[in-house]
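Just one chain follows, in the form predicted alone, and it is written as structure tokens.
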Amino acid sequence: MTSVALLGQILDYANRADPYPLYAELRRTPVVRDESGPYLVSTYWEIQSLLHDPRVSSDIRNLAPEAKTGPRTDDPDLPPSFIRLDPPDHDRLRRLIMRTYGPPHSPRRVYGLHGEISGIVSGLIDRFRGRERIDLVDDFSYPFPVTVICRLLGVPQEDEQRFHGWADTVATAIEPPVGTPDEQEAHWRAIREAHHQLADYLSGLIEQRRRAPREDMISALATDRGADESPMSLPEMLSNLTLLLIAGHETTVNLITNGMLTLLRHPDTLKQLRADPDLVIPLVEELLRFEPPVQLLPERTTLDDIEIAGTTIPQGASLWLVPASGNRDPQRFPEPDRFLPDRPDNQHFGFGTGIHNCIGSPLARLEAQTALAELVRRLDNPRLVEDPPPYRHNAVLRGPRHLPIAFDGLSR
């Protein structure tokens, strides 16, 4: 089977429920070039090498003109967010965000949310009382992380629902375009409009926080004058707050939903977790390997010719990394297609690696651990209504769009 056929099938919605056989086929040749241009890298050690290679760029402005396949997917009126930049610009913006979010300047920001996160989880599950069936996505997996990230950033609760549409639309920007030229243009137009609406909203919120700061990340960014480097400009804040709002919940929705789906497919493991809640810590790590919420990293390019696995990737080429395939590489993980919560040495790509390692990983881990442990504890005899469930169309941020679950009652 050719790389072209495999890439097309990976992106084909018909294979969204189970892309892993296609990844196994792709791994037969660690580095291949698709006829449409991108180089695909699918094996663990090669992905790890490239994610740590300074010759690999996250700035699509470094793509050769012939490697560009479509219009810009971000807001053309704003600078790129830090994950779309290379050092030193990436490093400056990441440091400024970490000043408000994590060590050493804000070491307890995430830890301090532990009680509030537990309360949100309990409150959402309490709403299941008197019901025999839920849609985990609509009733839990979406409202939970969007509530958490909005409270962390300082978005008023009454505005949280507005982010659902914006986030869903903007997140589709990393999906390769499909459909007729008119349909593709309508797709990009909707993305640009969502970017503009979100930027207008955030601009007003930033100005409010400058005048009256609170204990939240938007206030911290809006009032940070920069100790050792220049503070963020307003356009930089808008780009990076948009990133945090979307990345802070879209991926966690998938992690929790994929996690519950996996547990319901492995009832013995679900029983183990109910008997031993501490198992949730290694279990979430195995979920990040087994069913990662981010399957593909499609927007990379090369700053120089790079030789890897016997193939030379030329400067300016479009580079796609497939971390979900690397996570199933038998050269790195014994029995990679088995879900083993106590798997040793589980250095997965669930949060990436290298300078772009996910800054939200401590929060995502805490959310998934709290959610899954409590869902398993409180739902009596949970079971899938349909398997496979309907999936979202996005091949990059892969997860069920709905997950109907039946259950017999609710424990306190």
Contents of the next structure:
Amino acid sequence: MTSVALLGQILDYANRADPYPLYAELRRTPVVRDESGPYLVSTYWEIQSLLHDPRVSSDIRNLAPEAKTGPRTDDPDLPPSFIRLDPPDHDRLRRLIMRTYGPPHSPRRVYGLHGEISGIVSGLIDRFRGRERIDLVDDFSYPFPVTVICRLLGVPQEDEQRFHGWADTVATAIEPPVGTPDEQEAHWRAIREAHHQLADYLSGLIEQRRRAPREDMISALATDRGADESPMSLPEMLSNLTLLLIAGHETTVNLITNGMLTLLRHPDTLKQLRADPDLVIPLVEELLRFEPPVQLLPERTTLDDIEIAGTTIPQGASLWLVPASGNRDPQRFPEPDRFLPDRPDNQHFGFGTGIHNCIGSPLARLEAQTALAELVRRLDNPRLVEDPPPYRHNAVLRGPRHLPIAFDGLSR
Amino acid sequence: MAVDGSVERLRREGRIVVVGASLAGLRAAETLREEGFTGTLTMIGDEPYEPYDRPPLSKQVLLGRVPADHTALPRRRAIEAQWRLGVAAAGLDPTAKRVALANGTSVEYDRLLIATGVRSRPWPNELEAGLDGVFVLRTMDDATRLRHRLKAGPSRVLVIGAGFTGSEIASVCRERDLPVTVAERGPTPLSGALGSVIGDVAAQLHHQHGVDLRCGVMVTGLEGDGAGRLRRAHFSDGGTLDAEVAVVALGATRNTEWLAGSGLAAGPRGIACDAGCRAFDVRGIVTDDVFVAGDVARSPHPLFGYQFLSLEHWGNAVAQAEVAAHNMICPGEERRPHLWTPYFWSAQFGVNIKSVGVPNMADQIIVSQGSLGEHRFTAAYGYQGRVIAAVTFDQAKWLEFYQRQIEQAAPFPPPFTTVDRRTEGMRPVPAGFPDPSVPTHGPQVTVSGHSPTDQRVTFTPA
Ligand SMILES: Cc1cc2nc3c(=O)[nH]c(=O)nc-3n(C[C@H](O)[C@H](O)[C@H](O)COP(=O)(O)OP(=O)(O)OC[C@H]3O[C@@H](n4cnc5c(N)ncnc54)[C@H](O)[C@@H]3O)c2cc1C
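Mind giving me the form predicted in complex with the partner chain, seeing as the form predicted alone was just shown?
Following is the full complex, with the preceding chain placed first.
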């Protein structure tokens, strides 16, 4: 079997702005072993099938010893969050979270934020008044979802800044470390430190809400007795809330920023959206296909030998799925490299699929739809200042670090 | 080429008649237009309503969440059809290519699609079936009537038959806090469809939700009061039960009587057709202008030993209608087979049940993931050493994987390790289906004559 050295290139910052040619090269061999060890899967149907394959585990404790790469990314003092677990533990935690977050038990949790989300968006855009240039990331894409996730969870407004800082640091753990051993060590120390501070903070908040519950998710989680299963323990709550916090904002930041970048690169579409705000609904789906915030799903593993597309992935191997590549697989999507805002039959991997399918998707959709429609409506003649913009380092959660935009004024 | 030329003409200006204006009929009509058919399209339906969806009838509609007349099927596109609603097709003359209607008129076709579905098997005793309070559930009108009666808060509901429909109705009753008794001839609910291993889980669900479940008994009679209202039911074990409402959920009969004398292989088990949805005539020869789709069809499936399967599955009706429509207006070499892997879902007692494949062909079952005791599991069914079906209770996300196992004729029991494999899933057990030597209701077919030229097939519907 041939091996390739593409993972290194994908992780290499030099390719961050445009990883798609690399993915196209990867797709020539749907399942391939990278010389650094992991098996990479880049084609749509193979990814689809592995994400529904009960022989694929998300629990890194099932990795063969030699397949283990970096240190653990979760807080070592807490149990793994549900994204890092398999059924039945995964299912139990996911159900408990869903009881407080979505239908049928909490059907209005996300929808109920509708008005608040519009308000936050308008408020942030109002602050652009008098300026001719903004950095979309710092001025909008960051503060927006942090505020939303804080409201959803029930984090008091005055703590949002601190929250943001911890989330930022903790999120960097998602990608393999770079730099000298010393730098790497410092990196992990900082992450552990942020984890601890966040956990301390959340424990306090949970305790408060347990005594005096409010209408927020932390209160609901802290007081939920579970239907017919044991409710979440405090450590379980801490690791899963940390996950929700990171997933709930590091991804939306990129979705909105990638969205604006894509629209500015496609002025006709931008005009179309201005004329027809309802276009934003299919447009966000296409965005999730075309520029998904989550580019890679690293470090799954196999509980058995799995034969797929003519290759046998041995038990215990490190499995890296590349959904951003599957999203551009010409075997699945006609003209995959074109951005078609009303593309029919758009079953993308923007939120993954299978049992780990993103639970935040209804919220992320609502946030992105509201934000993009409103930005496009209100910014007069918006223009890109540099293309490509500077990207964040992270290859897994990919997006611009800054997105300077020039414009002529602000509509009401 | 002559044949292609005529297919071209058919697509442009042909006459296509669809009998049965429901799910399969509508989806076929839409597909015909989508694929460029511009001729006349006539939709004949005996119900007075535009096509509507049935699965919600035994769920949201009975619960009162959705009005019965709000289940119209969403339209994928305009079909520009001539609608003949509220009038049944009463006969077919395939030589003259004419469908006779119950109102004495008739319609000619170049291609015919039969999608007349099934109807509820009524309570066999007509007098008893006519008692006020005795219901079946197949149509919007049935659902409206039954819902109305449930809303009035009857003292007790009796559900006769614990298949999917009966179980869903029992579940609705409990959700409405109505006392309900379920009588089932088999050893457990759902045992005919899923076997008694899974049926035992279904029985636990009934019990947990306060259903008075009685298995291994038959209802032998329904008794009315002087005013013709249902009052009491009698059981084969000598017991009786007072009930104001009885819902007869004893399965379905294919709507094929109107085809008597048409020469098609149509009987109580459906209309036999090939994998391309073309109907067979009684001699077993495939026709070329009569097509069949949906619940009324019986077609051979290569994955299941070319057995003729008749399925009462929503997804099958859609997929088969699409294939039939495509094949109706395509020359031979462009025709497609209906290779649908059977797939079914149900919702009862808060549990989402899904199955794929043909469970009741199986001899063994293994709980491959999860646990029967927790009522959350995936079980695989095996037949002669290969996987032929799977069922999930609240674990639908794995179903796709098992579907592929079925399609690839993967070995049974599954030899691999999966997430969530518990000790009870380590060994296969008998699946617990009823004895397959049940009497069949098939038509009687006889062959007379000796030489190939004077041999005749005679077909007597059962
Ligand atoms: C209460 C209920 C719940 C269900 N739940 C599920 C579920 O959860 N999951 C699932 O997969 N499936 C379910 N089904 C099954 C699903 O609804 C059927 O598979 C589907 O409706 C089949 O579509 P069809 O068009 O073949 O037949 P039908 O929907 O039966 O339509 C046939 C139509 O033809 C008409 N017709 C009959 N004879 C004539 C004639 N001579 N002339 C003119 N018209 C005629 C009939 O009146 C009817 O309108 C359910 C069915 C019912 C009744």
